[in-house]
Amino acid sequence: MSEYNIKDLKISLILVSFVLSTFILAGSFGILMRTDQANLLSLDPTFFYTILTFHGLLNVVIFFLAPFFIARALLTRYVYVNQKITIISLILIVFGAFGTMFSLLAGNMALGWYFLYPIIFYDSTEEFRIIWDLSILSLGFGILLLALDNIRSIVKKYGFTKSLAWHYFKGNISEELPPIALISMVSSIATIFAAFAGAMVIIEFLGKDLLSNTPVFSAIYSVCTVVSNAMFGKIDPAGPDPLAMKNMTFMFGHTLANVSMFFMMAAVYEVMPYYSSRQWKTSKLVAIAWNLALIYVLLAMFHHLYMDFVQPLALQITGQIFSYVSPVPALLVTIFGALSQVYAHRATNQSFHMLPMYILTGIACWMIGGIAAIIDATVPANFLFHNTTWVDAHFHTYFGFGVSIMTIAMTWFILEKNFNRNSQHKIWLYAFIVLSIGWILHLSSFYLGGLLSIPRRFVSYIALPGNLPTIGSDLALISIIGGIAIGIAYLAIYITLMKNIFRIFKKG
């Protein structure tokens, strides 16, 4: 196969247009939010924290979707997907979005993105809340089918030992290995892990309000529980662990994010050749990191769980070891391929496009990102960092800023490339400027924040000793400047897109 099929293509952008609008929803939330701590105004609590859950629990599964459907989409240059499978998958999540954000928004539902047992029981009513239980179910199986689907083009084609580049270990490369298909046997591997896990967490909620007096569902539910409950070192098919159901939560919501990048990761190796006219294939290093990076995005996430001192102490080492090997394989592996991309394409005198420019940046937005993760999963400075306003300062930069800004460049390749859509505008250079302004000045709020050791998800730093009340409001102020720029180069970006998009389907 040689070119990427095009009803795959449209799907992929039909998604992004949803995801890049529900962006903008979630980050007018977010603001709204940063102006309550600036005491410009203030909200109800209980509206603040319902617009937090829905900021970060939207942001955290809409925009793994974007760099999913885009990689899947790309892959079609080597594989056959299932169509069928896309649309169906298609119709469970925005179906499940939609869910979501009804039962958030109309049923107060305060409880934050981790959701996590047995706050939620406390904090809503029933009817909203098997809403809120059914649409994510209906959002995780959407996304496992696309995963299985992943693994079973590519093993179809590959096998599943080559489907890994095992082969490349001992020096075979008879049969060469596309990165994007080995990078997306990875992701899809751990996000079957991860479906799997917040299934388990959403079975066990449901079960405790409709299910248990069905035999059935009963017994699906003492299974869910039993198993994940002696995951973690507890069997007791008696009622659910809140330890063992915060560590499926993690696993669920952790390797979701992680996974979004490896995505656009896979996206990355299929696109930049196409600038720098140079070839990135599969070499033993690329199989050797990408097969250590499927352990460690399962492995690293008990580093969110240093603080639960009743946890095993071999998990919280698992985390320690995992967080500090999470850098040096995909990353490094990764950044010195898209430099020498670079290089290429300067050494043989190619027009400047920006692109790879938007590509290279949320590459550097992932470095730094991951840069202040590793900072703060070491346990002396977690003592110092956790529950800050550091963690939302990581997490903005490579997911926030790097894989928004990628998500833009691969919409517009998919549209260069095979919609003939012209992308040498001048607004991108200008809205490149405008963003990255935006995007320092509202992360250095957050970074300069928990360096001072502001607690995040606070309604208001009222209650904080000392300067801090005025230091924090002072720090969202600056946000919010930030934030203003970042809406005005965004809504340019996604005006240009939309715009673009409407044309291809308007013609057929």
Given for the second form:
Amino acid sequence: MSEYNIKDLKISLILVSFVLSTFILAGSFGILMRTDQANLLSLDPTFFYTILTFHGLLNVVIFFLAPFFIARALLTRYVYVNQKITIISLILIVFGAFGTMFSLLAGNMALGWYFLYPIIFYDSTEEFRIIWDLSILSLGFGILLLALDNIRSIVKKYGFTKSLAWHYFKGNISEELPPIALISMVSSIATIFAAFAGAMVIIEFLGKDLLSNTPVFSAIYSVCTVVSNAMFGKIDPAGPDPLAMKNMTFMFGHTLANVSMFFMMAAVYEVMPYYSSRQWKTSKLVAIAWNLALIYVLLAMFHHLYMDFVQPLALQITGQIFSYVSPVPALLVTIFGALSQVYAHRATNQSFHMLPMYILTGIACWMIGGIAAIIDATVPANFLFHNTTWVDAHFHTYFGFGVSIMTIAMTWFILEKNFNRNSQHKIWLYAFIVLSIGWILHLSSFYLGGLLSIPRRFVSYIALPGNLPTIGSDLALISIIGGIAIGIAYLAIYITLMKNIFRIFKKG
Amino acid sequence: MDYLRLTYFSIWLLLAISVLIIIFWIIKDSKKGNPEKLAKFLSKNRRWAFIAIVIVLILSFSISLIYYPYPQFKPKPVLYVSVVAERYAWYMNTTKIPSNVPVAFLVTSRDVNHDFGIYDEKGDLIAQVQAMPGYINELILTLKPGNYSVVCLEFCGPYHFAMLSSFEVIT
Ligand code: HEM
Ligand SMILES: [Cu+2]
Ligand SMILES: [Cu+2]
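Write the structure block of the form predicted in complex with its partner chain for the protein whose form predicted alone appears above.
Okay, now the whole complex, with that chain kicking things off.
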């Protein structure tokens, strides 16, 4: 019936249910923030920033996890993944996610999603901070385990160099490597870097609180501090260095955000051929593109520190060069490939299935958000756009809209093709239209905000110079309308998917 | 509005519209199209697309270097202004700054990360630099006469949005 391991698919459905449910809360917080920015409400600033942190951090985490788990489940067509590890990780992750939610909300932790050192020591109390630290570590550990097991299971079947498709470079394609294995490999390696950078940051946070109490921990802490400081040019064991910490933080945050789209692409390579009736295999170009992706995803992160003028100029230029390199393989190989797949689906089938349309939309979001990101990764543009709502605009495009709509598509694929759930309802068309209109309104408000110098993360625009107060609140108003449309469409999709998932588990 | 900002925005808008046109073309053309032909077309033109993109990227990169805001790319300042950020205020050693000469803002923080964002009277963000504890960032600007607002552009705590100040540039 299914070429994939049914139990692994079911685990991914559990994770997806958690993701889709969490988004209801996190997304509502998004609308609430816009309502406040439109001056229709006046939220307490601490509460505003707490829900901002909740919204940002939880959304980033869940929309990383969804493609990660889905790609892993689809990988079972080719390799044996360790199911025990998947379950243990799932528990660690859900536990960590609830701990994060609890500590943020109960502890009024207002950090911003990437919690730049040392802000956590100003706006949280020690108990909640420690719960938060441990929750993030639990999440990170679960993710690390899965990434390691992805690599283990792929390498076990294909061998290390062949898992990275290096044999394709020499034109040797006698031993085929499915694209989902190659991309999962690349993404998992990048994930490990992200997990280590993140863990280092959190351990340094924990260290500052627990240093006096625990000698063992203080040793780990010192090692982390020295290593992370030294990596960014500061030999100073005295304590975390803010610039080194910022570099580490973005090595974590930037990588995580990008890898989410990578895992999603792994799934897209796997799923599209079912609809296009055309193979989509690894080739020399695909191999080169994804090996390059591993390099540029790690080195482009320096574009987050352009406004730190003390960062060495060489790193700033590195950031811009690798940000510029990124679209070349992505566009010429993956996006060209995906577009031809959708084209083939439509040309060979009389009726147009909405699922490839969702994927096509996700890819368009990747391109449009990516272009905005590359512009912002140009130093002089960053000088004008950094920390305006342009930033919100670009990641809500590829991540907020793109990854989430493809998560929906992939869940739908799993239900339809593997559990024979009939889901050809009109609802997919109507939801798609409402969802797209909603996102276009919501995203326009952020892009225009960037053009008009509206700063991001502002409780209220009232004290800003010029006519920014009215522009800011007007844009927020447009965004609320968009947000409500997104909410309505999303709920319709949510109910449809959850009803089907529920039936599958009821049948056992 | 700053023409550089408008340029960047227009580039984005143009490319975004092109993406949408491609998407619509795919939906429309694929109805009667031939996927083999498209695949051949794409692989035949990949090389040209590659060369075109690389040229555009190298050009944009080179042009962008002219506008780099870092001190290495700026004239020697004739005056230094110290800027210290501390939740939720900006401390500057002077708020009257001469116009039309390069002035260096030496920016740092006493607590968390902030960002020294400078807005002109019309409400355009014209320059910014991070204020990081333990470091001094040097922002060199040549300003026209007028009133400028300082807006914190890095989240620094619950009253981040109210961390505002101003200075005057005089002839
Ligand atoms: C109903 C849909 C959504 C709405 C209405 C919404 C709204 C918002 C708003 C108002 C902000 C704060 C903007 C500011 O800086 O002033 C924000 C930030 C953010 N959103 Fe969303 N959003 C939505 C969906 C998503 C999704 C799906 C993601 C997935 C990744 C996401 C990720 C983020 C992140 C990472 C931030 C930054 C948080 C920070 O600055 O620390 N959002 N969103
Ligand atoms: Cu500040
Ligand atoms: Cu601030």
